[in-house]
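The chain below stands alone, shown as structure tokens; this is the form predicted on its own.
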Amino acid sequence: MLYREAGQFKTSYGADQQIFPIRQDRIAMAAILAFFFVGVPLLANQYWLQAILVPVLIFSLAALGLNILTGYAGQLSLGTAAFMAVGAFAAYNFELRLPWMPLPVSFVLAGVVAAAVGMLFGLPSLRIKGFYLAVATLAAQFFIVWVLTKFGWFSNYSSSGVITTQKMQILGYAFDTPVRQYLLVLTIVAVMAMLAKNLVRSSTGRAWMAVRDMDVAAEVIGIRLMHTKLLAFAVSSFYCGVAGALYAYAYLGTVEPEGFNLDMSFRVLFMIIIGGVGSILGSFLGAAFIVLAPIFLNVTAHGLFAGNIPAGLASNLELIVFGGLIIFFLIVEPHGLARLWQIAKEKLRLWPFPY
């Protein structure tokens, strides 16, 4: 009885098509945002803010970008980390070469540069698909990292290729504490998540899903494949580019091209597989699982064995258990953690009646 549409009448198309048409969803979302914007800064310590919550939010944004491309448009990609690297180094160079430019503008332009690079490497999608496309985007992963390492201009001719980001300031307000950095990242991620939610519900999102389900039929009904696929690559890379800029500025502060390696691309891919392919919520759930599960296993292992096992063995056991958990979740619910939440909502709609 707590989660039903009964009695909630819509009197306009706008009200019927809003993001959260059910009142309970709007209340729940407002409560969640209030908790993360107000409650978390008051309750969380520096470790939780800097080492856990900020990376979870940043990887959620990167996973959201990949989910737009793979989950909604059906285009496989293994170059997510490379597009994040483009965003990180582009934001750094915009702030370095144009110091008068506001930081949010640098982040947006970094996303635009990443979108342009993403469209360039998305051109093979016009001819190939599936695993062949994944291999083509894998070339972007190695090529972009090589370019950022080979040409010193991108790192301001640093001998090691490492860049140290500038201090974050917006309108004279410095984001130099964990709470401020967390709130900045949370604001950007929340806004971009809402934009993505609206985008996938629009005609553009429906075109992406039509191409994903059957591109030949989509072309027959008038959907332009080149325009649709390249737009998906552009939007996805834009999100990854902004995530890379936040990763460099709000999380690490010092990054190198090799830090955006293939392992990171696979981590983001695992996030959307575990969280739920083609789901905005799944991007957040998958990122939280991938980031928090190893930390939980590490704490549990040290608590159970009280440091009596070698560090190398403990690390390998954590990897084994972590991989086993991934396999377990994929077997139990192949559609991801977001599907579990969807099932729970469906059961709430029928409760307390049998189903």
Given for the second form:
Amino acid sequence: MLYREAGQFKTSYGADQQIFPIRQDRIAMAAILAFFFVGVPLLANQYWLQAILVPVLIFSLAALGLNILTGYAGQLSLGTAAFMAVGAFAAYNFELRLPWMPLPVSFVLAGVVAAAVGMLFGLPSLRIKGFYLAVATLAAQFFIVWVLTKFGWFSNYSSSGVITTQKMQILGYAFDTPVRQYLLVLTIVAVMAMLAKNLVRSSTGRAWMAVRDMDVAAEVIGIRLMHTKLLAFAVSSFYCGVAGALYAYAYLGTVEPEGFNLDMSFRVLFMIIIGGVGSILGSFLGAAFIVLAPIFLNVTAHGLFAGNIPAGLASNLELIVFGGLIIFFLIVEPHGLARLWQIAKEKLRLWPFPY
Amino acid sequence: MKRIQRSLLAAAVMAAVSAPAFAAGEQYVGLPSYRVGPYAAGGSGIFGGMIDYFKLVNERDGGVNGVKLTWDECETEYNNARGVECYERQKKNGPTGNTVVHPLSTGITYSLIDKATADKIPIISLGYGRTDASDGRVFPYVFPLITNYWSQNTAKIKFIGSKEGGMDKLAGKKIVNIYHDSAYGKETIPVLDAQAKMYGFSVTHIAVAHPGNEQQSQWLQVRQAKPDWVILRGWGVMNPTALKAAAKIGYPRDKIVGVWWSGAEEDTIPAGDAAKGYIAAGFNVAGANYPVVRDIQKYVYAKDKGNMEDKSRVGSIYYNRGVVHGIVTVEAIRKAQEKFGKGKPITGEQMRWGIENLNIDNAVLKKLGAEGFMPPTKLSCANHEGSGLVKFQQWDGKQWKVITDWIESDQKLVRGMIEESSAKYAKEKGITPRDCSKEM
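Having gone through the form predicted on its own, I am curious about the other one (the form predicted together with its partner chain); can you provide its structure?
Complete assembly follows, chain above in first position.
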């Protein structure tokens, strides 16, 4: 009844091609953005901002990066965490060695460095596909972490290989409170998500999807495979690199290469599988699920059973339930949470008179 | 779908309702524990021992000057991001907020240093964490108590020297350092290099990738190098694997000296016979035959309130280390109460003063029933480490046997390196070190 596009006529190509062609979607999007930009900073306390929302946003960005590569261009990658590590260490070194460099420029350059590294490790994708490519990107995962650990230059010869990020300051304005850090992360993530959304609607995005669906056919209709695949690796790694820089600067403050391990790559991969492969919204939903579900289970398990069952059992229960939930969602909707949302939207259009 | 939604909602409501309530007048300590994952053996033992000691203090003494201790656990899975979340979740709990954090992970300690300093909650990283935080002028809220890695390492070289018949005999010897390839594992490389230069022995560093259950190639390198001694800087599953690999290439186990995170029953028993003769450092000893552990048996386990599921682990290395964690926490609370008001819960800031002025000497240890159980320790504004004493123990196939008295570390070398490193950190972060002559 409410969610219906009847009566919304498009009179120009511009109106027909906009991101949200339905007015209700535009209103909803504006409301969501307003809520997160204005409502959340007013309502949320420091715990919610720093321990929940910031990591969810940062992982959403990383998942978005992986989704561009895997979901849109069809290239399976297990090196996400390593590209994040490149971004984190690159931003640190730019700020350390060129102290006059403004922080946003460092973040962009960190993304560019990650993109270059990503393209390098994307080269094998021109020859190998599918699971074999996943193994090639696995090499990136181990190699990059090894390099960052092995050569002291990257961590400014810190005895333990750990870097401590500099204070975040843009034009003399310090991002030192949870609200400011949250807003900074939110702004970067929102802008980059919008760019990604537009990118996948453009000819680039269509080329990616053509390669994903059948690369031989794509080549036949005149899509340059090398160009398209490497561009996907570059854009994806750029997103991961910026996410890594934010992870170091806005979230943990101190990171070690070992923190960006294979486990983290898998977590990001699970995010896009749970959230929805080939969906911008899915990256956000998946990141929220993978980051928040364990915390929710932890609070529930230790809150419900506190004192009644051994703590070790409660911790193991969490993992069991979490694994069960993942399997449950994959069985109920193999296309991820984003698909569930899409179904809900379609139902909503027919409501209250479904046929 | 509707039913699922309803049950999820119900779970959420129940979780919200049953959020732990802490009574006023209690002293809250948030415990970021880990009981699953590759390091669960350490986490469950140490947090179990700490909780049991808190229970003992509550049951036997009625708390610290009448202030009962209270705590809750938050599972970190030894993961930095989860550890930060736990810290943020627990820091406002209890009547006075979180008193002190025991991250029990070098990685989480690193992630928390800035946050805890800003929140004025002290971190005790007992035997792990950031070594140069021993300089209390630059790190007012971080306490790598009793002995840090560098001190321990100098004690280890001293021990090797005594086995060789004097420090001058170390010249020309070959030592291999097998380390866990992480912040924790790499921490001792600079001090080993410095000592190698000082005493004229050569040192080779060999990294083992996390988690360390594959060490064939590393031990082949050891066989080629034919070292006189091997220093094992492992953690978790890496340790038994290393001992088994050493047995395979026939390297004598009594020439392997482990760090204290490589020297627990959980590290040697899985290796079976391969572990016999293996030596490890420790700042606490194994055994249930100390009055403090006997008291825990009497007041906590006799009433079936103990935290350990496997009661045979009471008195093991990790468990006793947990008791040491409990002792320093409780003694620091007691010290802080002496200054800020007996019988009242203290804040994190007051706790910081308590830890900094901690003085656990032999008389205190005797009173606590922990003489010989842990080394005496005294802190100051500049020195956030303490005594730096280490004992060495050898695995005889069934249990750990202490083979030395407390060995002093080379504080002259370590302190110099700490001050150099902390000065670099202070410069990078723009911190002005405190003037300790003005502190009281």
